[in-house]
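Presented below, as C-alpha cells, is a lone chain in the form predicted alone.
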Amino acid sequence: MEPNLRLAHLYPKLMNIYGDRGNILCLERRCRERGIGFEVTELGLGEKLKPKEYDLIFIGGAQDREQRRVAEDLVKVKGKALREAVDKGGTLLAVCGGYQLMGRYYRTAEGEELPGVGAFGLWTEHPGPAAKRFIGNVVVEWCGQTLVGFENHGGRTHLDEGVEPLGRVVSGFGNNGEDGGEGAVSRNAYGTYLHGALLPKNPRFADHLIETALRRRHKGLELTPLDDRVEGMAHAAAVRLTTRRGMISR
C-alpha cells in the first residue's frame, strides 16, 4: 500500500499570517514528488478533531485579536484529542499565536489570560503595551543544523524545567530573549516563533515532520532525497545575511 499523509490544518482562515499557509503547500509538494498522497482536512471553530484520523496536526499563527477567538475552541472542542494526540506520539507543529496556545495559557499585553491547550509545559506572558516586540529574521541550532525563519512577536514564552526547547538561538530573539532557546518540544511535537513559512526555507525540518509522522502507520519508511540544491542555497544565504545582520547590529 503507498503511503498518504492525512494532515488536519487547524483553523485555516483564522490562524494564518507571515505566510503559514506556505507550510502546507510545502508538505504537500515534498509528499507529491516521492508518489506518497497528501490529505488535507481544514478544521475550524465548532469541528471536533478526531487525532487517530490525522498523521500531522498544523496550526498557524495570527494577532491577539484572532487568538482571542480560538482560545476557548482549542480549550474547550479539540483541547483533549489535541493532548491526546501529543502523549501518543503524534506529530504537531504549531507557530507563533497557535504555540503560544498549545502551552498552559498566554497573558496578552492588556492582562487579559487566554487559555492554553496545556500540550505543551509552558506559559507565555506579554510584558506590556511599551515592551519591545521581538522582531526579525532567525537562525537556530537544530540537531546539528540550522533553521531559518522570521519571528514578530510581543509574547515572552518560558519552558517548565526539563521541557526541551525546539533549539538554540544563533541569531536572533526566540521564545524570550534571555535563555537562548527557541521553540519547544514534546514528544513528536514541535512549537516555534519561525515564520515565513518556516518549512519550504527549511526542507530537512519539513521532511523531518513527514517521515515521523507517516512512521506511525508505515514502520521502518525512509524518504526518498530530493533535489534540495536551490533550497539549499536560499537556506545558505538567509543564514548569512541574518547572522552578518547580527553581528553588526552588536
The other form holds:
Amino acid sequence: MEPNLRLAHLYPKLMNIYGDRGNILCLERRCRERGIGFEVTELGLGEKLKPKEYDLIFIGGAQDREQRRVAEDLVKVKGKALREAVDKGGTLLAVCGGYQLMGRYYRTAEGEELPGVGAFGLWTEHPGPAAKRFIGNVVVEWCGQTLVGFENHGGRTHLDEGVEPLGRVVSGFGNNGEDGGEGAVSRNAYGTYLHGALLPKNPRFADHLIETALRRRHKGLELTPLDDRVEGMAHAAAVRLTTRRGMISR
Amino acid sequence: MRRIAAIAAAKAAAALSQRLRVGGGTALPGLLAEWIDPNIVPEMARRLGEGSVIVTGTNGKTTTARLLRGIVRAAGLRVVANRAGSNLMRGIAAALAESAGLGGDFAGARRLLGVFEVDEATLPQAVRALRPRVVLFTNLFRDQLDRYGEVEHVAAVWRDAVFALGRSATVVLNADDPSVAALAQAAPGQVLVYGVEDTSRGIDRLEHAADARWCSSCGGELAYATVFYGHLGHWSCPQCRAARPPSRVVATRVEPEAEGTRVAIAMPGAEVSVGLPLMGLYNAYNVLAAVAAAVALGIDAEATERGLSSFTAAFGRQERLTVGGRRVQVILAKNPAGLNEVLRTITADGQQKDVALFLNDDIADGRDVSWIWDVDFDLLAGKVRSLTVSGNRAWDMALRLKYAGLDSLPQVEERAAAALRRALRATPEDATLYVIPTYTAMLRVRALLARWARRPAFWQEG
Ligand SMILES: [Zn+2]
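Can you give me the structure for the form predicted in complex with its partner chain, which would complement the form predicted alone we have just seen?
Whole complex next, starting from this chain.
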C-alpha cells in the first residue's frame, strides 16, 4: 500500500501568522516528491478532532485576540483529544502561539490567564506590556545539527523539571531568554517559537516529522533523500546572518 | 532662542549631509532640531496658515501624499512636506526647519499647508504635535510585525489617536478596509469616507495574505461580496449589523491601460477622471484617497483634476528609467497583500516578463522575512522569461520560489549591483525589467539605476 500522510491543520484561518502556510507547503512537497500521498484537513472553531484519523497535527501562531478564541475552543472542543493524541505518541508540531497553548496556561500581558491544553509540561507568562519582546533570528542546536528561524514573542515559557527542550539556543532568546532552551518535546510532539517558515529551511526536521508520523502505520519506513541544495543554501545563509548579527541584538 | 538654534543646526546638518551624500540628509537634521528644541514641531506647525494634513496607513502613504501635494499646489497653496520615507517625528521636524527662515518664520505662511506622511506607530505623537486639520488613513495591513507589534495593536493606537483629535479635524477613511472604516466610531468631528464601487476589478475570494477577516465590533467572521486586494473589498458582518459604510468619494471606474490606470472618481456635485501612469488597483486607491483628502480640504474638482494630471505625468517619468536600452520599473514590496497586487498587475497581460526580486531584512524592511510565504508567487508561473533574486535574504526568496510552481529556479545573486546587471542582461532590448525590492534594497537599486542612467539621485527630487 502506498503510504499517505494525513495532516490535521488546526485553526488555519485564525492561527496563520508568520508564514505558517510555508510549513504546510513544505510537508506536502516533501511527501509528494517521494510518491507519498498527502491529505490536509482544516479544523476550525467548534470542529472536533479525531486523533485516529490523522498522522500529524499542526497548529501555528496568532495574534492575541485570535489566540484567546482558540484557547476557548481548545478547552471546550479539542483539548482532550489533543492530550490523548500526544500521550499515545501521535506526532504534533505547534509553533509560537500554538506552542504556548499546548502548555498548562498562558498568562497574557494584561495578566489574563488563558488555560492551555496541558499536552506539554510547561507554562508561559508574559511579564507585562513594558517588557521586551523577544524578536529576532534564532539558531538552535538540535540533534547535532542546527535549526534556523525567527522568533517574535512576549511570553516567557518555562519547562517542568524533566521536560526536554527541542534544542539549545546558539543565537537568539528561545523559551525565556535565560535557560538556553528552545521549544519543548513531549514524546513525538514538538513545540517551538521558530517560524520563518520553520520547515522549508529545516528540511531534516521536516523529514523527521514526516517519518515519525508515518512510521506508526508504516513500520520501518525510510524516506528517500531529496535535492535540498536551495534549502541548504537558505539554511546556511540564515546561520551566517544570525550568528554575525545575533551578538549585537542580544 | 532655542528654536532659532534648532533651525540653524538642522539646516546646517541637512546641507552638510547632502554634500557628503549620506542618506540624502534625512535623519540627522530632524534629530538635531528636536534635541535642541523638543517643542519645535508644535511651535512651527502652529505657524502654517492652512494647517496640516496627515497621511498614514500601511500601503500607499508616499504616493498618496505626493498626489495630494500636486492637488494642493494646483489649488494655489504652498506646501511643506517631509521627504518620502522620512515619516517619523524627526522627518517632520526636519521638513519644518528646512522650510522656515532662520528666524523661525515661514515666508508666505498664510497660504502654507503641511502635508505629512506619518508612520503608523508615530501617529499619536504626530497628532499631538501637529493638531492636523485632516487625517487620511489608507489601509492597515500586516506589515513588518517585528517592528510594530500586531495589527490589532496598531488599530488600537489609531483609535486612540483619532479620539484625541479636535472636533474641527476631519478624518478621511477607506470604506473598503474594515479596520480603517471602524475608526469612524472614534472620531470626535467630521468623517469623510471613500471607496471603490467598480466591482469589475474584484477577485472572488480572500487571498491567503488577507488578515482582517474578523469584525471589529463583534469578532465574527466577515463576509465579502467583492474582494479587491488583501482584505479590501465590499464587506459586511453576518453576525452583527456592521457593514462597509456608504462612501462620499467613490471610484466608479478603474480601468487598466497600456502603461497605467484610468480612474473615474465621483464626489459630491462633481466627477473627475484621471489617467495615471501607475499600474495596479493599489494606485487607484492612492488617487482616490488623495482626492478624498482634497474634498476634505475644500479644494474644488477642477483644481483637483488639474493637480492630478500635471503631477502624475512628472511622477510617471520619475518612476520609469531607461538603462542600456531596457526600460526599468521599480516597484516597492512591503507586505504580502501589496506584493500580490503587484504580481497580479505585471502579469495581467499574459506576456512573458523579466523580473528581479530583492529581499533584505534590515530594520526598515522588517527583520522577519516569513511574510514571503504568504505571497502568491504562483502568479508568476508560466509568465516569466527571466527571474533574478537578490538581497541579503536572496536564498530565502529562492527557496520560496521553489514552491511557486515555476518552470525553473531563479538566478540567485546576493550582491545587488551584480544581480541588477545580470537581470538587465537577461531582459531583451525594448522590454521592461520589473525590479521589486524591499525598502532598503530599493534605496540601493535606485541609486545604482540613477548612476547607470546618468540621472540625478532620487533624494534630489522635489
Ligand atoms: Zn460583527
